[in-house]
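Here we start with a single chain on its own, the form predicted alone, put down as structure tokens.
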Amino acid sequence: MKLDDIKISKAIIERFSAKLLDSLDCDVAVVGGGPAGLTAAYQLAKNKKKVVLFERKLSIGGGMWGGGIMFNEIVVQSEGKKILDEFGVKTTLFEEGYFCADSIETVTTICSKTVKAGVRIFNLFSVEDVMLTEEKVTGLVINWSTVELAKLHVDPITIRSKYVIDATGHAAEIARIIQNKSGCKLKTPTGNVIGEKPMHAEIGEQMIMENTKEIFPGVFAAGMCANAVFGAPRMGPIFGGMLMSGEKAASLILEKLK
């Protein structure tokens, strides 16, 4: 067969756009790929829910490709490894409640099968902010990740969705858009972020299940984000609190869409 490279273009631009514009419209709207956007993603999708989401890195997965230390190998608790066990990803016991697995496969197998449940997935796109209709967030602002590395003064595009979840991690980027550009308070005891603490694996994998709720009026947090919002401790290389966190967010938000 005699190759076309114009064809093969065309095959990207079309493909590339149809995607975009069926992805305008959406019920979840998840900013940030990690484990616990994946998670909540991927069981959101699973309930028959329109999914898309927007990460800002050329790779899907967060810090979990790192491991601990570039240790290419990550722990959960006897909770997360259910979840993991629902991807389909191997674990070993290491000691009574540590369990370990492979970083590369436990991304690759939870990207996979989150894309097989229908979640539409943009990576190199940044969020840079959101639409708000009678103080309640009903859409994001985006747009691709070079023009905000770049500086270039390039308008975004708009797409809308009846909730978002904000799991960009310690960062808590749309938390900060939310304090920063409307003048509204999210539903924190300051009604800004508070910022996370230093490390403190059992208070944060605790405190991530508290904290993975609605922050603003259609907005949820969840994984890291959800600690750094409400001012709990960092956990470093477990987890568990993470992939729950993400779990906890869809059903709060499938209880919301019922």
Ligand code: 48F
Given for the second form:
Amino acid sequence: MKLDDIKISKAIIERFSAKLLDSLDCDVAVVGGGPAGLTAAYQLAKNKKKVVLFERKLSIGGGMWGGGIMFNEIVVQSEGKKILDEFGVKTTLFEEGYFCADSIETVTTICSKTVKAGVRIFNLFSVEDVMLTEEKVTGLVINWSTVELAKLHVDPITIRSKYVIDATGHAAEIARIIQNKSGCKLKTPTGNVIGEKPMHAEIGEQMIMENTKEIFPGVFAAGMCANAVFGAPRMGPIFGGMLMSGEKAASLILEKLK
Ligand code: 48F
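Given the form predicted alone above, I would also like to look at the protein as it appears in the form predicted in complex with this ligand.
Next comes the full complex, and the chain you just saw is listed first.
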């Protein structure tokens, strides 16, 4: 068979357009493809919800690829290990209560399972704004990351969703957009993003579960974003809390969608 270059281009354009068109209206839109966003998206899709995830970068996985200081191992505690077991990621006992996993195996496995569960992932898209109707977030405003990087003045497009998960990590980008643009208060003691506190693995991992909740009508914080929003410590290269927080955000939204 002779290959036709134009047919290859046509196939990509038509298939991609179909995926994007089918994603304009969804149950849950997740911002950020790190461990928290991926785990939340996986759980929601497993429970038959229509989930779309936007990731600014070319690669999915957020801060998990590099383990700690680019040593590509991550650490999880027993509760985190259970989630890695469910994904089928191999863990090794280091000492009682401390399990290690290869970060490359972890990212690639979680990503693959998430896609196969039905989550539609769009990489190279940045969420630059939210849609807000009567003080509830009703969707996302997205643009190509290249437009953002090149600082081009190109208007974005919109995605409607019943719920949004802010899983943007340390930057807590969606929470900050709501705070800076809407003039509305977040559901924090100050009404604003409080900002993350210095590293403390024990407290950070404890507080992340408490902080994984609705931060604004229609928006849930998951992962490091939850601690940044509520002023809790970062925790470095222990990742159990990220996975557990993703699961919790998904279960809270599943409850709401009932
Ligand atoms: O940073 P990230 O991995 O967040 P996480 O899931 O996990 C945190 C850990 O990696 C680590 C840690 C462990 O103790 O503290 O830092 O909470 O993933 C966040 C992802 O969101 C993307 C960003 O590129 C990254 O991959 N992201 C951030 N803002 C946007 C975004 C945005 N506005 N639009 C699209 N993607």
